[in-house]
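We begin with a single chain expressed as C-alpha cells, specifically the form predicted alone.
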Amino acid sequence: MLQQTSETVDRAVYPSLRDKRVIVTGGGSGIGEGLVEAFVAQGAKVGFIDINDGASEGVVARLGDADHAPIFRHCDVTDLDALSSTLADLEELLGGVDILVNNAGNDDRHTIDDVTPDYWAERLNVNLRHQFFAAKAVVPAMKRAGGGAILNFGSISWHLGLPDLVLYQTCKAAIEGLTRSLARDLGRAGIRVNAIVPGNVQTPRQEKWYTPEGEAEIVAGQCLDGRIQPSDVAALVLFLASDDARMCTGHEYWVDAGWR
C-alpha cells in the first residue's frame, strides 16, 4: 500500500512562523508529534504537553539540535488546575503564546452499554472540555501580542457516524461549534480560530484498531490512494497558523483524502 511520508515531498516554508511561540497539546506521539516536528522545522519556539513522558522525552531528544529545541511538560488535560499552571509555565518559558494547537484527545472505542455518568464526564473532559479552557488560558497573551491563532482538532468520525465512538463523536461534533463561537468572540482581537478535521491518519495508535483489510477499506473509500500521514495534517496546520491564512477563521478544514 502506498505510504507518503515527509521525506517524499518538498514542504512549504512559512517565514511568518519563524520564532513564533507555539503550544501543542498531546504532542508526544502520533499527529501531535508530527505537529511539534513541523513547527520546529519552521524555526518556531514550541512547547508541548502530554501524559506520555517516555515518548515525549524522545521527541525532545530527537529534535534537540534545532534552532529552538522543543520544551516538554507533563500534563493531564483533564486536570484543569494542572492545565492552567502548565500553560502558564510554557507561556513564561516561550515569552508568550502566538499559536495554540488543541490536539490532545482519546478515541478509545466504547459501546452505548459501556457508558455510565462517570464515563460520560471523563470522555468529555479528555476530548472537549480542555480545548475551551486551554484557549481561555492563552487568550490574554494573544491579546497582548495583537493577535494569534487557535487550532482545534475535530474528527471525520462523527461526519461518517462510525460505530463504537458515541461519546468521542459527540465531543468532536461540539468542537466545530466551539470553534465557530470562539472565532466570533475573539476575531476583533485579531485571534483566528479554526478546526482541523483529519481523516484516518496512519499512526501506531490507529493501526491497533484496524486490520490490513480494514485499512484497505479506508483507502477504497477515499478519493485518493495512500494513507494520510501526520506530516500531511501538519502541512494544513502550518498554513492555518501562518500569516498566509490571515483571513481564514471560523471554519473547518479537512485533510481526509476525500473519505466522506
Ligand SMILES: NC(=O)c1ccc[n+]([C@@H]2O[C@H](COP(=O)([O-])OP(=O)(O)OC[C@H]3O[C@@H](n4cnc5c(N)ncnc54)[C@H](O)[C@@H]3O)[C@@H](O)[C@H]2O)c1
The other form holds:
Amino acid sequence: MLQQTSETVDRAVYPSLRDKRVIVTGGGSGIGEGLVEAFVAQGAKVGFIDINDGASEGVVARLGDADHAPIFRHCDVTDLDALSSTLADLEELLGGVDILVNNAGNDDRHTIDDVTPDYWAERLNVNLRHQFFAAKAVVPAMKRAGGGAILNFGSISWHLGLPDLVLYQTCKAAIEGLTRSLARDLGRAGIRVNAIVPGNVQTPRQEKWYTPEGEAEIVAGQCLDGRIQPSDVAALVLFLASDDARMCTGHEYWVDAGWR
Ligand SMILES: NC(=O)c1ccc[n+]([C@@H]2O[C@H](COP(=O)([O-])OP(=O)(O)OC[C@H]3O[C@@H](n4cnc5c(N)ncnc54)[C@H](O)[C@@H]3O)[C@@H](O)[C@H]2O)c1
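Following the display of the form predicted alone, present the structure of the form predicted together with this ligand.
Complete assembly follows, chain above in first position.
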C-alpha cells in the first residue's frame, strides 16, 4: 500500500463533534490554525485566541463560508485577566464550552546563561501557566454541560533532551504532570484531560529553525518517511476530543512518526 500524504488521506468525520463548542488557544497559525480548520470541518463551533491579529483574521476569512465560521478574539495568554475575560466572552458567544485545546506556546531558543529570573517567569507564563488557568476557567461550563475534553500541548523535545530549550522543555515536562493531575481531579465530572506530544511538525515557524539538512536529519531519526503536518496532529486531537475517546484520559498521545 502506498504511504498516504497529508493531501491524499481521507480523514475521519466524528458525528459527536458536530455543533460542539470548542476553544483553541494560539489558533492563528501553525498547528493551531490546523486545529481550527479541522474542528470547523467537523461542523464544530470554534472560538480561538491569538496575539497575531493578521494571521488570525486570515484564518477567519479563509473559513468564513463554513457552517459555523470560527470566531477570533485577540488575547495574550500570559495576561491572566485578559485570558479569563476572553474565555468568558467566547463561552457566551459559543453558548458554552465542551472542548478546550491548550495549544499556544513559544519555543524561542535560549542558553542557560540567557536565563534570568524575569526570563524564567516569562517563559513559564507563555508555555505553562496559561494551560492551568484556561482549564480552570472552562471547567464550570464543562460541568454544566455534563462533561468535556481538555487537550494540553506537550512536546517530544524534553523526551529527546534537545539543546538550547531548557525552560521550554521544563514547561513541556510539567504539562504531562498537569495533565495527569487534572484528569484525576476532573474525571468524576466527566471531563477528560489528555496531552498531545508532537514530534517535529512542519509549520512556518519551524522552518525558521531548520535548514534542509536539519530537516533531513529529523526524518532520518523518524521511523516513517515524510514530514508531520498540522493536519496529522489535528487528526489525533479530533479523535481525543470526540466521544469515540470516551474512556481515554490522563495520558500522553504521541504523533511523532516514531522520532528517536
Ligand atoms: N511545531 C512543532 O514541531 C511542535 C513540536 C512539539 C510541540 N509543539 C507545540 O505545539 C503547539 C503549537 O506549536 P506551533 O509549532 O504551531 O507554534 P507556532 O509558533 O507556529 O504557533 C503558535 C501560535 O500561538 C500564538 N501565540 C504565541 N504566543 C502567544 C500568546 N502569548 N498569547 C496568545 N497566542 C500566542 C502564536 O501567535 C501562534 O499563532 C505549541 O504548544 C508547541 O510547543 C510544536
